[in-house]
Amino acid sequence: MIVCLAVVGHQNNPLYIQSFTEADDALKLHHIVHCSLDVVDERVNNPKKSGPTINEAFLGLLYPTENYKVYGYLTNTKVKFILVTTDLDVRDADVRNFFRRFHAAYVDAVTNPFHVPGKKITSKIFAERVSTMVKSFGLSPAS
């Protein structure tokens, strides 16, 4: 189950970030999401001691903690995205699909006429179509 989802800018300043969670831990989970800048910051600027190669998008697990699992996300434009979830077991491949959907939400949401470049993103269609692919994150096809 994801339990908090973010996007980061090119100077670290977060766009939009969002707790999906009933319990009152928003702050902790933002500080999980600040922490995890740290380690997309030295993936990225030391490829040859991180798995994926530079000109992968996906950044793969960036941290387990007791509790959650942390994975980025590296656009072209530099901008983070960043999964917290509760799942221990959830597999890469579940992820890199909902990072590649997200990514297209976010294009959608950016390329608004009305959205300015580098500020948070308010659009409550973007928010709507998040919460429905945080809500079928993890689900299996029917098989």
The other form holds:
Amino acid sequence: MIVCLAVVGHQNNPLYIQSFTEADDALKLHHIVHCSLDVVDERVNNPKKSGPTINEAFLGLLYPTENYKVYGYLTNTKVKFILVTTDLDVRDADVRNFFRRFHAAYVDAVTNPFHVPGKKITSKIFAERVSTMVKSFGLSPAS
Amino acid sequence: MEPDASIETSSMIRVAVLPIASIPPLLFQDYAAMLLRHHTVSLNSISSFYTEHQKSPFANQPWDSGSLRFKFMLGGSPPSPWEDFQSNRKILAVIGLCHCPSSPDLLSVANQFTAACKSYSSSLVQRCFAFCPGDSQLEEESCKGSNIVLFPPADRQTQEFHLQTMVQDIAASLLMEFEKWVLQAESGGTILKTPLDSQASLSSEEVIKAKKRRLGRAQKTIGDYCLLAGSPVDANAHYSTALELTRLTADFFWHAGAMEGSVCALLIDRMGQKDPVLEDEVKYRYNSVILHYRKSFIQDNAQRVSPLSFELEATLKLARFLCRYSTYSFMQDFCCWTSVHLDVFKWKIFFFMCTVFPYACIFIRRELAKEVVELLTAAADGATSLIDASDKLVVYVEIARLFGALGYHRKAAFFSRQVAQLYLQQDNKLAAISAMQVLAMTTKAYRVQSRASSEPSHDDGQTYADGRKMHHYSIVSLFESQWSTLQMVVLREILLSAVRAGDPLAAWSAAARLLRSYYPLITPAGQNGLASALANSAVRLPLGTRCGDPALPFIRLHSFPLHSSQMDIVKRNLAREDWWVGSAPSGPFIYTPFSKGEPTHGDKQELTWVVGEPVQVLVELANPCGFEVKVDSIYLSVHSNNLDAFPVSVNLPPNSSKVITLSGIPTKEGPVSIPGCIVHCFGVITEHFFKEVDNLLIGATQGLVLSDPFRSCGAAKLKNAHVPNISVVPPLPLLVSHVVGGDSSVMLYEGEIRDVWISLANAGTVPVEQAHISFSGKNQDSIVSVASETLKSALPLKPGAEVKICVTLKAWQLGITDPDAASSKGVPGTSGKQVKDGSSPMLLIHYAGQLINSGEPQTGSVPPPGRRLVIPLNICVLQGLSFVKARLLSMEIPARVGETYTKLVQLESDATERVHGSERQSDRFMKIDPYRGSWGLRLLELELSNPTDVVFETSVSLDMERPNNKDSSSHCTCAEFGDPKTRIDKECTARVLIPLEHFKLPVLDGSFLVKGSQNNGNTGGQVLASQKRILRLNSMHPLKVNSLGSGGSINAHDMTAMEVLVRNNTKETIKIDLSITCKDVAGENCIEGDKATVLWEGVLTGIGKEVSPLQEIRHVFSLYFLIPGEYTMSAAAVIDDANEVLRARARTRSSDEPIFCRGPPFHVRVNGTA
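Please show me the structure of the same protein in the form predicted in complex with its partner chain, now that we have looked at it in the form predicted alone.
Below is the whole assembly, all chains and molecules, this chain first.
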């Protein structure tokens, strides 16, 4: 189950951060997302390591922490998507697919002419769409 | 569990360094630092101190290349329960440090040292170093037998040399002790136990087991000693045996320990080599170490003791090894932690190292980074199940440091925060201080650092942030400042820990940062709480404490008020006599592309301030919070130190903004830089930079910052005010003007002329050397004259001196365009209102002080500027009399009138007795006395209305026309009549009658009357103009011909003398041809013809005469009437050779037309002789 999704701007500023848990652990998830930027930064700054996957936006598992796994995704505009999940056996392909759909939703949200690039994403439609995607995430592998 | 552990730790000899007697802490640190440099002693150097008593068990000791390593424990440490397991945990030597001058009694020092050594039972060597002994102490015998080593007073170098020798001596002694111990252990054997072994009485089975295991454990311990003795090969041999034995006895814990030792031996043996094979070997073996530690976990005593800490330690050791920061600096040794309750001093060292290590991370290979991260993550996971809080703390500290070393600052910050939380759980002051300092380290990663700690980058920000561009740093910090959830938590924790630690300044700073950056996210109650936290902290701070982090209010630059027009500064253009020209933008265009072309400073205005003259700067304050902010004082922060700023205090109600004026006096010439304000608020002095708020506002517009504090307070949007280039110039003269008799506007009625006295005083400290008066503004021609010579003659005007100059003003005529204004004039009270449309003229006085260095050529040096004083002459022109209509009246006047006035008239309207200074003369024309009958009198009746609220008196005066001389100031030929003036009361209409004797109707063309009657509603000014025109027409008529009779009655048959008077009203001499006719009652000519009834003497027709300008001639003749009766005589003249002027005046239609002038008919009654 996805517990947290975040969009982080190219200056490492949070654009959208949403947790999907009942518990009051927003702060903890914020920390996890914030810490994951270390790893993203490292991968961004050392592109030679990702030689074969030069066009791959999906960064894969960033790091496992406590009971969570953190996945990352980097767009061409250096916007980062961070996904925190409690599922310990997730297939990379599923996460990648999820990120692609999430990316599409993000692109739709920021192409809104009233959206100011660099500002936080406040679109309700985006939030609804994301929450639908998150809900269906656990179900899609089964099908 | 110990901090700062690495694989090589196993090879280090622990030495407790203790302060003995009353050594001052600073000296102790000093001596200790000297000692700490000798952390590695080569075997080579100690050979001279070493004597081989027996055959050394360290057969393969590398005497050439090996060395002993010390780990100095400052202040000592309590014994570890794991001493038997790892011999390097034992305190093997004790060194006391003593400062002789502060403890003269060496015997007591020796006793104290012995007492101190007692708690270190494991120590093999004890020495007490006594520095700086006195002569008496050197000779003292009492210490001979003890361990005290006296260091004779010497210079530092010598002392260090002595110290080195003594350390080498200690090393040699230790080596010999190790040999002894090993020989003993090999022969006798010892029981080695760890807390892991059952402490209770051993069951028989366990006794057997213990016996089996004893040998393996002994081998491992001997290996440890070999390692300490600097002999890795020997150590390795023993460890190999131990590994074999422990494996057989399933003594996993000791197996892991032996393996750890063997890795250390391997590394010591291959010291300095960077071999990937070695790295793999270490990795492989250590993983096995970790595995075996895990295996040794026994469920039974898991509650009491657990090998978990060893497992984690091994993990961290491996991680550190992979991080490759195994370079031993003395600093690292210094960091020997006695317990978790560390003193602040050591913490500071720790911080230093943490800040240093990140730079080492560059050298870490990236492939290893992943492994390190995995190890650290595992360690972090494992740490959660640690029982001992201090162990947990150490693990987190190490994890944080290693992440920092990897360059993972956010993770390092995260774990540092965990450390801080653990400290905060301890609930004592020292722990709180530690927590506070750990948190202070995290602020950088969370971008909430205090300005005091980020000063260098801040300076950069200031220099780069010129113009519209923001420095990269500030942009990034704005972006990162969006992790508000995390940032607020960190700041709150800092605040909490600072309050607990009793550091009011840190608490104040944290609360200030929290409030300033995150007020929109804090509830009003929370804001109030922070405000009281600020206040509470301030109470504990000494008065006048400064803090780097500003709190409220937000301050931005509003504007720099320009100099008032009274003290404008003008650059001097030395090349010109009129030096002020060219300083102002020239050319007909407001915008000139060339002047705009200056790069970057194009929009920067230049400001010039003068030493000693107060200046003002407007700033806007905003308090977006829900409580009242009381700013005790706020003043300009001047980094150039040449301005005395005056503090003001201001109260800002909740959610409000205010524009206030800050003033100061420049003290020295040179450029002034005003980056911000110094604010004393909430009990602490802070500096608020304008640039920061500007960046904040830019961030707010880009959505990077939560909220714009000014906007949320409802302040008006303000364009970015830039700090102009301000320079201070030396004192300048300062003229102050006031109008004598009050500075309010001068009320003048249309056409009125008045003198105004303006007093100019030099209020500066420098004399005025040059001054020039010019006019500007509208209606400049209303300034009739200015006594600029008076001003010139008063130069140089010394400071304090005053000069009065006279300005003659003449009111202009009110325009037709303001009929409303004119109509409203009738209402009393409004009539006095000044029309503030800038229609008044202004006096511009450019003045300047002395040119400095007037002797030298003025190349390069900028002359002190001059100044411009603008004196607006507030003239309020009020409507005067208005002309309603004019009529020509003719009257029959009985002949008894004795005198007639010949009038050429000017109407002079004067409100009061104010008379313009022109000369007036009464001139009466009483030349003619009509002798009989009635004669016609023509009168010009002017109907004038007075809409004003004052009384006018009109008087009629004669104005001899001078067509060529337009200078209106010389009314020398004006004449005033002495007859009573006509008084026109306010809001009344009056008629002024002007008798016209010489008025010539033919010349008075129809247009005048038409115009006059139309002009009813017109303003008086035009009426005046019209009237003047009448008069001009009138007076300009070239000739006046009067036929005049002799006095007395005329009888028939009597010779009657008569004369004709001709007056030339022009300026030219006129030639005329005069003729006189006489007609009887029937209108027949009775002079000529066959029926002539009148005889004459003299000439009556064709009289050629020449009349000089403005003169009269008389022509005398006599008539002899034959028949009594009524006769009418008239004189007529034709002008010869009339020039154009005359023709124009006479309004002839063609140039051939004769100009014909005729006098009024003259009636004669001739009495009969009977």
